[in-house]
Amino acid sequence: MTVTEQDRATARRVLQDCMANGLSPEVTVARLALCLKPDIQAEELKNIAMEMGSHTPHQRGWLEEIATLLSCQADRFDNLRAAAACVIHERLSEETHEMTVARLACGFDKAAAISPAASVQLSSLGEEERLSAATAEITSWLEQQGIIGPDKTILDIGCGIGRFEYALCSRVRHIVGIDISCGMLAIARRRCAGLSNVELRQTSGLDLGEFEVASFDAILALDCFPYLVLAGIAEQHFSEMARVLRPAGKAAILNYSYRMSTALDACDIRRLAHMCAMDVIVDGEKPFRRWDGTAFLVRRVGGT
């Protein structure tokens, strides 16, 4: 089997898995960009999607929409691949925690330079409009869970390009965004210029030691824990979140790891919550249509 044939088989498998799991066309295109080698181009992927047989009108429409996205987004698809390739999702041999975090920071800088939107969510396909729609969907869920409110002080761990700072600033009292990537923070500062209740800080990524006990009403950790797991410092960060949360404060962990096992992630979340005297309120749900993240919500014991 040639490399191209192998890639075609992989592409069909990715499409079939995404179809079976009911993932959106945008998420599916992002999965193709993440999983496939550059040998297979957007045009060929479009043809593979169109060649796949389907017995239902819904599935045919789904495949046609993917083909349309690939046909219209050939250049953006290359950018998605390039942005995804900047961040290596493996722990390198003999890497310390500090070395892993520093390498990730460099990778995020490079990804943000290629495509700010894709660097924080591949399923945006590099488009600000799609990213804003996904951000609004997540924001609505956060509001339903009591994470945001006009009296809330929020910590956003791994704030990236500041999309949630911009989206939440009118709905909270104060929001602090921290990130390890100076390139992403530069974009965030431009996005949030003039917003008096938004604070952006570059952090070491190793802990939350710069914040005092019971500093925040809520914490948002969107797609940052997979990298904390990778660096071997997830448990420490979980403990630190419990320390800086006020009694009854909540933390939304949206994606705990990239192990592709909700059961394993849920087991770790429950163990860490018990260790840190926290309750698990949302245990591995998938409430979003525009993004395939897995949601966990934990609450610090205490308060009313």
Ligand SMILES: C[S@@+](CC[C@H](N)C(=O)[O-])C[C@H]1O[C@@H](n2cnc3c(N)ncnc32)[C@H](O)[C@@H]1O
The other form holds:
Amino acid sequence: MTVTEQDRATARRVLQDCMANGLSPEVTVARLALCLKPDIQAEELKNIAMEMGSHTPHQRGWLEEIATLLSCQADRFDNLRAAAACVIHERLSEETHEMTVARLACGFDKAAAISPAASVQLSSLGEEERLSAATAEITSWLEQQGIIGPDKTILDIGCGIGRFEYALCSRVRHIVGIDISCGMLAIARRRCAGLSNVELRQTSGLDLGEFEVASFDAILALDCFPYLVLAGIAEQHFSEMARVLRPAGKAAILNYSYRMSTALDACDIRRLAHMCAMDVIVDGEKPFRRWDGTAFLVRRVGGT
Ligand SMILES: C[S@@+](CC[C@H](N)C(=O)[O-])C[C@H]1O[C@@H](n2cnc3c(N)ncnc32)[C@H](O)[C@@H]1O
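Hand over the structure of the form predicted in complex with the named molecule; the form predicted alone is what we had up.
Following is the full complex, with the preceding chain placed first.
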């Protein structure tokens, strides 16, 4: 298939945006996988990166790193693109909340079958090792925020392949991971087999009705809220989180939506937090190097 000048222009624009925003080569390759049609091959993208105008030595090195990732990992790049294409990040017309959730569950089943690591974080480039490094970075941020501890019972909404259950189980009392995708959960169950304080459940994805009032010390929603926003059930989930959290319990929302506006997300989170008697403690920070997620932390009022 012919690669059009428009495809090339899109590739250059993605590269320029990522460079201007100081994103890592891995995150940039993931963005290229998301934004470009499959007609444009990794080799061609590598050439586009290398042909970009004159730059500082740092930018030159950054472009070379991207070119290396693309040329060493052409097959992986195709896989990445295939995994990304499984989940459509748009609400289709006439879709009800239930239909969107069911479609997303199917999409994540398919993505997990192609690449478990890419299905939860594209910038892992489908590699478990890169994913573990990113997981460790996020885990240490959670620890700094006082979310994990040996006395804590945690709910993880949209637990995916169970990477946080595996990483956190030795540092918390109990962790419950819920997800709508049986394909993701099957991988999580294999990963967490034999871990006695990890519980994994398939959920309807529509609410947290299966949990009692004030049953968790903390909630994780790591790259899951964008799908709740997409399905039109974010507001419902926010008040559900407030209901199941103990007083002073915290919820970490890493990425609220994919609208590409931290200001808009921060505004929505402040409104929802206010509505649910919660305080916003972290308001749209970018604390990670290995992943471009935006962090929000809210706390239920009350307690000490
Ligand atoms: C990008 S993955 C992130 C997975 C995991 N939190 C991680 O970071 O490794 C998003 C996950 O959210 C799940 N998900 C999407 N909508 C959901 C919903 N309404 N309720 C629970 N999980 C949902 C998907 O099935 C998928 O496993």
